[in-house]
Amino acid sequence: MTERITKSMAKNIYYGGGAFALLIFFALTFDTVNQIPHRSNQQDMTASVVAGKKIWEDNNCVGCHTIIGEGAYYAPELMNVFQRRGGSDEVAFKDYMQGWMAAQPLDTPHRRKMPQFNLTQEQVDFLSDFLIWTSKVNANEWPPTIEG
């Protein structure tokens, strides 16, 4: 013997579902705004840091590089640099900084090239300190590789 689904239950089946699914979009949201303070890094967040983060912004540089998984796949990642290249040593870091950004572009063959921004040194410093704010951000263990 074959059961039919009736009009209620169809109703009840679309109405049960739709309330499971928003009680579950609540109780993710409500999770996510909860574990943001915890992983965001925000109180190490500094005048400088802001100044750097514009500086990315002006200079485009999400156009070829990615921060935690966003933006473009042309250049490195470059959430994890200051661990790469600077030993998470912040002295040593922005002096890799101030060598790398004045020699760009470099002429290496085979190789994408960086262009050259001519940034002063106090703006090599904040996308310096941005970046060094950017490499103590919780993104669950991203990039998976320390070459990003």
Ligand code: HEC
Given for the second form:
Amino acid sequence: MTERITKSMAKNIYYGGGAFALLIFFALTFDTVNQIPHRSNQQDMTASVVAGKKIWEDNNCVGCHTIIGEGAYYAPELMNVFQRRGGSDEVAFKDYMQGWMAAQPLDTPHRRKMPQFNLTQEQVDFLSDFLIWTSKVNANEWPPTIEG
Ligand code: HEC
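Can I get the form predicted together with ligand HEC as well, since the one above is the form predicted alone?
What follows is the entire complex, opening with the chain shown before.
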């Protein structure tokens, strides 16, 4: 006797497989939604962080930089610039940011340039707060190296 899939077997595989895939889909969605509050660092989202995010958007920093891997690949990833240039010290990082933003564009030969944005010191502090906050989002140890 030759073995073959009957119509009803095919139907069972179709509905059973579909239901199983949906079940996994809903379970993973539920798990993701549950994990977000523990990983997003939302409890530390101060007004200053929000103001920094707005400046980040208004000046299209993401048009050259990536943040948590999203954005353009022209300039360094900035999710971990707090660790990279500030050694995870908030005062040192804010000093560094004031210096860096004021010094642009650097006239270093054979290096890509960053524009001068003419931001106030307060605006740069907001940006620093936004970048410090972002560095504490749990992104599964992204980016993989300290140089971004
Ligand atoms: C036109 C592209 C461009 C835009 C827009 C831009 N940057 Fe940059 N940025 C660069 C480049 C290129 C570098 C690297 C320069 C170098 O290393 O000499 C850089 C470097 C940096 C660094 C230092 C990173 C490091 O690891 O040393 C910081 C901080 C920074 N940018 C912040 C910002 C912020 C904040 C904004 C938005 C207000 C912004 N950038 C917008 C091109 C850009």
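What you are looking at is a predicted structure, and each value in this text was computed from that prediction instead of being measured. Numbering follows the first chain given and starts at 1. What we label the rigid core is the largest C-alpha set whose atoms superpose within 1.5 Å from one form to the other.
*Look at Asn138 and decide if its Cα position differs by 2 Å or more between these two forms after superposing on the rigid core.*
The answer is no; the displacement is under 2 Å.
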